[in-house]
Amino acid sequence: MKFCFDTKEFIEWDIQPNKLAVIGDDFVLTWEQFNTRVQALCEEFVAHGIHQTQRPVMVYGHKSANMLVAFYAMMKLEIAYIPLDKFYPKERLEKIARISKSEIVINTTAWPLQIDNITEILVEETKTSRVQKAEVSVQVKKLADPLVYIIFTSGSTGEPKGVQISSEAVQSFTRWMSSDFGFGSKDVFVNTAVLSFDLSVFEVMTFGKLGATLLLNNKEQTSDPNVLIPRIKKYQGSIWVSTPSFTLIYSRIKNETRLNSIHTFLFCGEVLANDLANKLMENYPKARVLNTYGPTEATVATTLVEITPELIDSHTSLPVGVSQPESRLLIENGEIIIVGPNVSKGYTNNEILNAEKFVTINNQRAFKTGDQGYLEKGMLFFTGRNDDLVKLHGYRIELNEISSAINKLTYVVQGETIALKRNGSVKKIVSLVKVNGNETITVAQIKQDISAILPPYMIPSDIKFLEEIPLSQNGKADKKLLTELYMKR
């Protein structure tokens, strides 16, 4: 099978050899250089005999230009990759390792990980090289269809769930956003998310499809706007890529030439609120806001619709928009069910959850979301969720994860976890602990000791301890109690 992505056949690469490809945090690379390094660790790998591994590559690093590199060496070799950003703690990369049977990461940073058992290849500006080596399964045959990445998230049980998607839903997806979104091959795509979160989907995929630019940028970058706006002014930024919560400081910027080179702001991960979509459209006229909509199980989205005026005055709630060509929406007993080849192949090494979420409809993948909406006149408007998974600043948490994490603390009698919402958006995580009676535990050790399990994204803003955890009549924490509880201290 010849894989839809070959870095020979980027639609201006023997035109524009010297046109940017990638804008690192650390440095740039033109499409001929980019095409030159995906080569290179394609051969890297082929020359040590590990190009035929039958398991996803791990893929470490935070905003540099080789991480793109790495993706798309995997790519064109068929090999599976997770993106793994540096934040994370070692012991969560450890257990990624685990449950995805993963032999090989690449580390995109100057610092080896040394993970056990695992083949580490570490990957800098100038060179290559293997820094410990360990056993690789090698693969028997190619799948028809093999799998693109797995992204890692959060997970109800305590451990992080891997969304297998494959060559099929990508090439569905990228269809779909070069045809329906009026991206081009000029365009520079702003990337604010980190490349583990499915979000930098839209932009990773996208940038290769139409042979685009792709603009990185790193927590510091995307932290301070006095930082961000002069780097996009400066590469000339064109589609902003972001949750909505992120935009706002920037949409309270009146002054328009500062980043008037933004021709389309892109949302997606979080319910985008009237007030910002309507300031975004008065500070940045000449800009289009598209909404969209979908769990990383259905390829980053599924939905879309461009915010206009009139649909501002006539919804409360903007809708997330019409399902893309090639997939459908259901809506069964109020849960948004998503069919169509964009849905993911399923969980990796998790036959239970498997089972509960997936399932076929006409011989397609199906995918029962968990999500609450209705559609009207074929238009998605999203409602709510029907468990306790949520999102936050567009990332998915598993309350009963962080959860988990705390109550492995040797002090910790019990705690548990709530949302606190306003408009139905979550705006806040927080914590309520029992300790054992005899110890002094601080709400700084708490974030501390769980920091060493938890990505940063995961760790509660805020930490209340309770003599007692209350419980509703079920005997599982009152969560509603909880809640007017935590208001009241």
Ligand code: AMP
Contents of the next structure:
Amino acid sequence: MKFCFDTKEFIEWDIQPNKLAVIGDDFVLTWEQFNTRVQALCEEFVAHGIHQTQRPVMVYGHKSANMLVAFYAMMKLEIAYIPLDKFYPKERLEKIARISKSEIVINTTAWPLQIDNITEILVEETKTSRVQKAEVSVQVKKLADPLVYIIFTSGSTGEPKGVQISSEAVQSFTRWMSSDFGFGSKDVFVNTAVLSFDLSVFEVMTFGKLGATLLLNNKEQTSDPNVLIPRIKKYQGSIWVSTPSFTLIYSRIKNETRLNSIHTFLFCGEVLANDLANKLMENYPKARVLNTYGPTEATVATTLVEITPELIDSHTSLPVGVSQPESRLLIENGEIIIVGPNVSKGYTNNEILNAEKFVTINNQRAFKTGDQGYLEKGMLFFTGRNDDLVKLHGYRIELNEISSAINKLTYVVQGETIALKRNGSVKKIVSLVKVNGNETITVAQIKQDISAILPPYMIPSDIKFLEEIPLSQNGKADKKLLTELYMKR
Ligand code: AMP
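Same protein, different condition: the form predicted on its own was shown, now please give the form predicted together with adenosine monophosphate (AMP).
Zooming out: every chain and molecule, the one shown earlier first.
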């Protein structure tokens, strides 16, 4: 069976057509069915003359098999897709449509989205329908290195920013994934992250490159080990992909429920603590624990290391790995710079930030990560951030984006957001707010109002009211004092 993976690469595998390709939260597709559906969606685009749009197409849903059908159809048509999880509030979706200048959304849920001026293609299990809202602009111009996807991450100005990843970057990433990780076509990738986060790109791209199987797990399944564990056992999941935080509860699981089919725990996105690695190695002696590091701006991950008992014994903070073969790491004034083909072409329609964060080094794209670290014989160690970007339960959050949403509320005079840390990792995000004196405002009301703008994982767990927000010498909010004030109350 021959299948087109990504925009450039045709792959031919000796693959049984009835082998499982995608196990969605709703239905399951064999490789033959997956191939047929991808083809059908491409034909749908061609039939309506919108296959030559130069604009990215949004793909909306959660963990349905059709999300994957839509991603692979867009890859085949060389149209960039923007994965959007259904937990995003509508206002955020509209913002993303505006920033990316997108004109089409492929909706894989059963409920129409109805965004102004956006043509909606509803893809259900057996049928596809279309609601045309406005003209879709088409051009016939094939690019040498087309964009494959745009993933939106939190932005410090209050606006999410779209990281553009091109075909060259995806190819570089999947070449590395299919050579240095020891994965093969028999593997079943266990997905845990939502498809709008780049952690999920590990399995979304690699299962296609290898002709393997992808097990998607929805929110209800991932939030309850009693549901997820039998599901993984049923489908014989072999590669676990998650943030370290997600795995915490699973590392303590007792003998009888252990996941014996898992041969690799693959981590990315936040610090992998010695304790967690140790516990997994004790409980799953036959499995490998892999730590990887990288920002969305450099296609999921750039470094890899297999954690061994010797590494755990000799380091209080585990290394994050050595660079993938096609990329290079530089350290400038303590900041990690990634150079290579896996680096993004920049944020979509954001030239100011691009000039600040993306540079060219020896004719190659390079990204200034904002991460601090050092290299020891090629091995990278991560030591922290040089700004207000934090990771909470694996989610990437700019504290300023939360403050900015709070500051948009008419009754707020000033709002600031801080992250409370223990042992170097973020435990809680809280906001401190000064409201107009004559207003009676509750914490619940603020949370409700900002949830119209921010996704659920960005809502601060607590909000305290202050009469005045303390400022430091430079006129900015004094975060240290704010932390002290919060702890005192
Ligand atoms: P994201 O774009 O959501 O993948 O987040 C990227 C950021 O997560 C990086 O810039 C780092 O700050 C952090 N990060 C990613 N991988 C690791 C890791 N293995 N250890 C520590 N921090 C990490």
